[in-house]
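Next up is one chain by itself, shown in structure tokens, the form predicted on its own.
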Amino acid sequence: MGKMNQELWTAVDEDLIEYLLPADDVLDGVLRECEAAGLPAIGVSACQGKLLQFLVRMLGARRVLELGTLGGYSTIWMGRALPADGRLITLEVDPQHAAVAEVNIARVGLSERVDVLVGPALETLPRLADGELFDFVFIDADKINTGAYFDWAVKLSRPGSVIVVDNVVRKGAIIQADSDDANVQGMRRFLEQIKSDTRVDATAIQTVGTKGHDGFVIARVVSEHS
């Protein structure tokens, strides 16, 4: 049944893309470059990328922060929504991934708006504290440290900013309190943390599609950080 469900979800996603997303040779080329470089196929889907782009655009965001660049696919979706004076900073721990992303970002003409910072995010994030606050944050990095990443995201945001956290549902395993999967436990700790975080108002959306069964947490910053 699980295989049948995945086949159905993938077929529906592909059909929706045909209806709603015009062919994009550049983004298709980005995916091919990521595959050729041996990057894991763990980035967002096309429909999810378009959703991120919509959110950036609807917020009128000028400053975007991304944790987890991979090959730059989601980065490009969001970067295309920025105004001429906008800026996107994306953090990537793996130098090889960052190098692939920089090539892809240059290919679409976004190098002047996007900075790829290489290194562990928990070492890079404090260096951003003296800069301008962010309007939108997308967290799609290692799951074990999600709670710490989210705390920094709030600190680097302003009231009204939006933070999206990916891969929260973990194929439904998020409900397994006794899971021995470190990624599941990382996400459970994050949910416990956000449950009592009065700085944000949050909801969650389960998703199915080419990326399987997963989901987002979407949080709006409602008060100044402490």
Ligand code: SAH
The other form holds:
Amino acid sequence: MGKMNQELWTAVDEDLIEYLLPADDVLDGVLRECEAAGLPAIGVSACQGKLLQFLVRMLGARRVLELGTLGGYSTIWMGRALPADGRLITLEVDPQHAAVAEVNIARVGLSERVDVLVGPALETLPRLADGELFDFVFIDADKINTGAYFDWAVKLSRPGSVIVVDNVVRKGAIIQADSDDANVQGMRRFLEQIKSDTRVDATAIQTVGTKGHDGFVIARVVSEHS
Ligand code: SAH
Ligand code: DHB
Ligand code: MG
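Okay, that's the form predicted on its own, but what's the structure of the form predicted in complex with the named molecule?
Zooming out: every chain and molecule, the one shown earlier first.
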């Protein structure tokens, strides 16, 4: 997609942020720490972070699970919506990313409520099986295993829980059946899987803005399951 479109999306996003999102020194500081530590700027946009925060608030979520922490930017948006007795568990494979996130989470005063579990999500997820179920899950780790992550997310949820999956559109590449991009194929497998998953009801929204053209799947767990 052309540069002109990206420039327009970015300009509109920046304008919307100006109108709708109060200046936030804390979150700006988090992004500066991420950049200083050399982390890629692949986190959610500010408006998307606030959407995640709204969802946590609207659901009255007490237990939140995140896959893919990076420097903790989306974590902090969601974590700030937790009630005093709420808990957010976030899974991160890269110890360096996790270390940056820990510093950021501590600086914003959320260490008591947020736990960063380091390791491949497929290895840390089974550890959560004995714990309390989650009200909200944000899946944003590697894209290849999204189907498996979604299956875990449903298992660790209750009826009424909501699961958001990031990066399902990938600049529109998702419609390319013959794509040689493993991330795109991972997301295609996930969509194929959710198509016949009777445990959830789902929709998707395409997004444009500072982070380009992408999209979320938003799923609601509908039925009892084992
Ligand atoms: N949610 C973050 C962005 C996450 S970027 C935000 O919006 O601010 C994706 C992250 O997933 C990266 O930090 C990457 O290291 C992590 N990741 C990749 N593979 C993973 C795996 N197998 N298990 C857990 N995390 C993984
Ligand atoms: C990538 C990962 C993300 O979670 C994202 O939102 C954008 C890009 C990536 O790995 O390139
Ligand atoms: Mg993402």
